[in-house]
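First, one chain by itself: the form predicted alone, in structure tokens.
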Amino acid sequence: MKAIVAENLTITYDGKPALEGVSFSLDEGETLLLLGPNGAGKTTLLRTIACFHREYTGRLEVFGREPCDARELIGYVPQSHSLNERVPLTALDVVAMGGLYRRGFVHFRIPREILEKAEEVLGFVGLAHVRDRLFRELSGGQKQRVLLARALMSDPKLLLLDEPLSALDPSARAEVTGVLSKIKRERGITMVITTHDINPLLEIGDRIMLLNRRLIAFGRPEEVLRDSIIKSVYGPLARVIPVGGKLFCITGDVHLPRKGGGGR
């Protein structure tokens, strides 16, 4: 079954096109890596698939439905969370929110079955040991894994992730990538991941889409990651280097870790 189908999709803001004429399809269980410079339309596409933005023309379907009719099938992890860290929420509280939102409960009346599932999902992402720690005290990598766990609480068929590795140090990036690989391997969830640095994610990417306000390339990694294609977006210094049977993409378009952003 097709997880996503787009045909001649043009997304606008206040009548002005942000992304034009995009056509592609993604099979259920596949992982799509979205690559492109700042302002290329990556987050715009992600938010439109998630039904957070509705100004578009053309065809867009998620598991055969309009995006807003498929919201219960979609989990979304934004680049920056909106949690108020002055509120003393534990890691378990934050994960449980993913079940509360769908059930209509308020925070201080968390049903036992939701707490039990939250504990299970925290264990799945390797953070059972931090369940009672305050979210604000966690490292950047731990916070990202907690937010992934929160998205998994609704048992999504499609997981949308906006820059899940940005501002993390190499160790934390490896931990988050490991969780994404586990989600793909053990749960078979379709994923769409935007990224500035594609290299840590290449092993889980089935398809790559290169955007620059329009579709530049779409296909398997070996089809898209070619010098001529990458240079057309990132300039003459960008290149693709094969090493030991793997491809490494150098674009010069990466996010540096924030202070305190990495770690375990």
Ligand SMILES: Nc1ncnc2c1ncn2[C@@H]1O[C@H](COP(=O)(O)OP(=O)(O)O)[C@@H](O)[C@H]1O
Given for the second form:
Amino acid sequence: MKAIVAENLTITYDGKPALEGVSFSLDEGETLLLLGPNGAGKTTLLRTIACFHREYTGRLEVFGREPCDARELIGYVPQSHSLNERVPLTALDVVAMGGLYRRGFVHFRIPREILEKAEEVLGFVGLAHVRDRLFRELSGGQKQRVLLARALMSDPKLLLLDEPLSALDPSARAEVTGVLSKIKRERGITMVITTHDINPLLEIGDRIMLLNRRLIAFGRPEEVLRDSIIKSVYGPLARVIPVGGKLFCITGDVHLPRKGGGGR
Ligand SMILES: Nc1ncnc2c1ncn2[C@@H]1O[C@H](COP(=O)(O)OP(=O)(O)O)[C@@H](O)[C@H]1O
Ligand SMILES: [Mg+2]
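For comparison with the form predicted alone, kindly provide the form predicted in complex with the named molecule.
Okay, now the whole complex, with that chain kicking things off.
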């Protein structure tokens, strides 16, 4: 089953194209890394797949349905969460909220079965021990894992993640990457992940898409990660180099791993 099919997809804002003529498909269970400079249309594509933006032409299907008919299959983690951190929500509250919205209304008191599920999902992301801590007091990596847990509450078949690693330090990135890898391995959820820095995510990427207002390249990592392709988007200084048998992309703001250390 195809998780996503796009054919000649053009997405516009007030008639002006942000993304033009994009065609690709993604199989169920695969992880797609979406790469491209600022303004390339990454967020636009994610939001259109999630039915938050509806102005497009061409074909776009999520598990064989139009995006807006597939909403209950989709989990979306936006780049910056809109939680009001002045409200003293605990980690468990935030996760449980993911189960409430799905029912179409907000409860005064959270039903027991939702709290139990929230505890289970918090455990899955390795955060059972912070369930009663305030969300706003968690570390960046912990917050991102809580937000992942919140998105898992609705048992999505497709998880869309907008720059889940941005603004995280290397150790927090490793925490979050670990959870993404576990989601893929243990739950088999199809994922689309936009990222500035592809290197921490290369291990879990089955497909890579390079966007710059149109589709520059799409395919397996070894097909897409070539000097000529990377340079065409990021400029002449960008390149791909093998480090310890793995590919590594230098796109301008990315550094080589330190000796002996992983990450960046
Ligand atoms: N709500 C909006 N209204 C009008 N134009 C928008 C809106 N959101 C994004 N755009 C435009 O669409 C293009 C792609 O933006 P975006 O999808 O945010 O790129 P990326 O996530 O790759 O940085 C940009 O030119 C941006 O200005
Ligand atoms: Mg964006």
